[in-house]
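First, one chain by itself: the form predicted alone, in structure tokens.
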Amino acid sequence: MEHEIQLLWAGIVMYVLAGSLAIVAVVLNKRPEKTILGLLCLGLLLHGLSIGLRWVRLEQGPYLTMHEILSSGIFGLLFMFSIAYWRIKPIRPIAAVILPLLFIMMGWLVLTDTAPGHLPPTYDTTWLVIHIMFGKVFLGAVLIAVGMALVILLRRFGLWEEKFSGLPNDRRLDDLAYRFMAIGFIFETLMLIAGAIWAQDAWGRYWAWDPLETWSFITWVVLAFALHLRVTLKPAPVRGAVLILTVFGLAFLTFYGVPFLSKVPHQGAI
């Protein structure tokens, strides 16, 4: 467990590093994007070995405790977002905005209790892990999302506008957004209908419209309002990002909030 430890926490100092250095990049207008980059995917190795050690342990996956799903989760997001960011050259400074939220789900993930969790039976079952990574591809897509947003709010407000004039223009950073939002819409209507599934397979019933499953509906919903508006009206890139940033916050609560409250079977940390 120690050796566990310790890799996550060489993880979380190389995203820390990363961040930094993506602010300070933004700041004094410097380009230092492989370095970042690098530092990323070295956290990312540090961190998935620390994972991968904890799974062959305890001979069950990275879902039960809140530890585990906040690890996990912070490891899907900069997996997600790694990939933008080697391959959409022109969003790379949105990490000097993405990256200090992830530290806020970071700093929690330290104060959690690491002890392991119990596997329920209705936990043991591969669609419960394809129903995990679904929701891990829709969160991620929908920070990228969220990155450009800021972006775009940030300049409407004046702040840092000359930071981020490398950046593309707010009607195409809007245009890029939502194709990411789109992916994210794609991903959570399978993790709606992966999740049934293994709902049918745990208790018999496909949908109960227990708290997860009502709060999973609603920011599928919204998410489906915010692309349909984007599509006919094309609102303004400021009320475009004000969407995108209600649908990451109702996912955000779906995810990381509702699971934890709720004294449903249907439960996050066990």
Second form
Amino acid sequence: MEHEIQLLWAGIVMYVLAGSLAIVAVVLNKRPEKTILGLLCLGLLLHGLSIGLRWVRLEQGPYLTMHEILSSGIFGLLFMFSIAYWRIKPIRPIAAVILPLLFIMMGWLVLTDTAPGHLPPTYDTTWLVIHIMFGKVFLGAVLIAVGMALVILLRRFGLWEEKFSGLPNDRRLDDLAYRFMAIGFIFETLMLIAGAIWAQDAWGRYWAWDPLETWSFITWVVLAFALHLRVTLKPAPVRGAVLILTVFGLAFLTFYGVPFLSKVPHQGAI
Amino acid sequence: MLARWWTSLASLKLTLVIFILFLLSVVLVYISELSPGWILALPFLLFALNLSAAITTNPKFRRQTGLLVFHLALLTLVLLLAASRLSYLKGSLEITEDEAFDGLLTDYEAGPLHPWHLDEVHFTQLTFTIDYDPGLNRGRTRSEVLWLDENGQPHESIIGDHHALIIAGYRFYTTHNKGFAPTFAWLPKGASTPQQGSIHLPAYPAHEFQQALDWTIPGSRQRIWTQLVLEQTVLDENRPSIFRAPERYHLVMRFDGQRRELHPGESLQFDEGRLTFVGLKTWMGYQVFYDWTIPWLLGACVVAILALGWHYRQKWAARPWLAGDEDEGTGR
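Having looked at the form predicted alone, could you now put up the form predicted in complex with the partner chain?
Complete assembly follows, chain above in first position.
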């Protein structure tokens, strides 16, 4: 237990160092990208070990308590972001806007109770793990789009315009952001399908409009709307950026708001 | 004229309106007690028309096979969902240990075209156990059932969490709803053979302190208030335990201003006959679900997602992820 917490803290310190360095790099127009990527990878390794140790100790995955949901959520988001950071070099400076967003989640995480939760028999299935993993890829993809959307908006309002001049222009950023939104759409759809299979097995219905299902569907519809609007009306990058932030806001509320308000995910259906 | 209407229905802007309509309908479902089926019927109908018109008139679909397959799969999904709502059944039932399912549901909702062949379902509830962790956290459910297949061959299965009993297309799922069932033998005056039956007390442990029921003996006018008194702890809050019928218990019966305590084997004499308390059994609550479209819905979803992935892959291959700006140096 103690080692899990120590590893978690060590991971968080690495993330914070990576994020701080990313901000400093943008401000000073430097590009210490290998160091940032190294710190992110080290953080992921330590954080992953912490999650793994807890999983082995409790014999249940990190998806029951708010501490576990936040911890695995941060891991999933940073894992997705690190892959994008590694593979798509032109967008690397967006780390300076994405990582501070995750600092808020990390602050929330360290304030949560680390006590284990009870694993209901309906949660003891591989489909739940698959459902959650698809969900994490979805949110990770949308988070990367959020990074680009924020840069577009910052430029629009004349903030840090010069600092982000190394990034592609708004049209190109908008194109890349919507590629991640499309990936997010595919994975959110997969998340809903895997969730429906789990629900059918666990509760004898594939859909019941419980709060999480409803909010997930609302997010899916708004994401589909955003993708369709882009094809149909070809809005300016600034409007596209606002839609990306709306989708992320809804997704974030679904992932971390509904379980927070109802204490356990899919409350009433366990 | 009709062709013009059909082309208008294919409008991509109409699709955006339909998305907004979907959003409003889902919010209405969320905040109201109204049936989702009726609220969502309009956006689904419009969506099906919009998809059909777009597929048949938009030349884009002839050039982009992935996009065409995705939209065809979406249309199939919408049609399957409509078929599902017309023919589904969702209900619940309670069965006493060692008793057979009699085809009756305690409550249900069903589509207007549901085929109703519950009479083809034959199964008997054998014993069941449910694990409880400290703190009365419910664990695994193991429910033994004896069922007959379509050829009349008997099979014994253990069902429970994630394992439904599937007979004639109906899926039976164990639920958290279960309790105790005092069993009685009723011998009407002048009859030679007693009739046996059970009453289902409120769910346990959800209604631990309300283990009583006011009921009337079938075929008579005799009303009895019956309370189960457990003489031992069934579920211990401080250690792991198993839900099953206890060994030590008795009943408190109130009728016609009298109070009597009954142990297994003891009887009460009434003007209309004799009631004997046989013993205590348990009852299990099941959820039954019927929807023939489930595998087809899953198939349509998989085709839709594969086709969408294929479409995006082709689209993005035309312009690599690391391609430079179209108008370098503008910053915007």
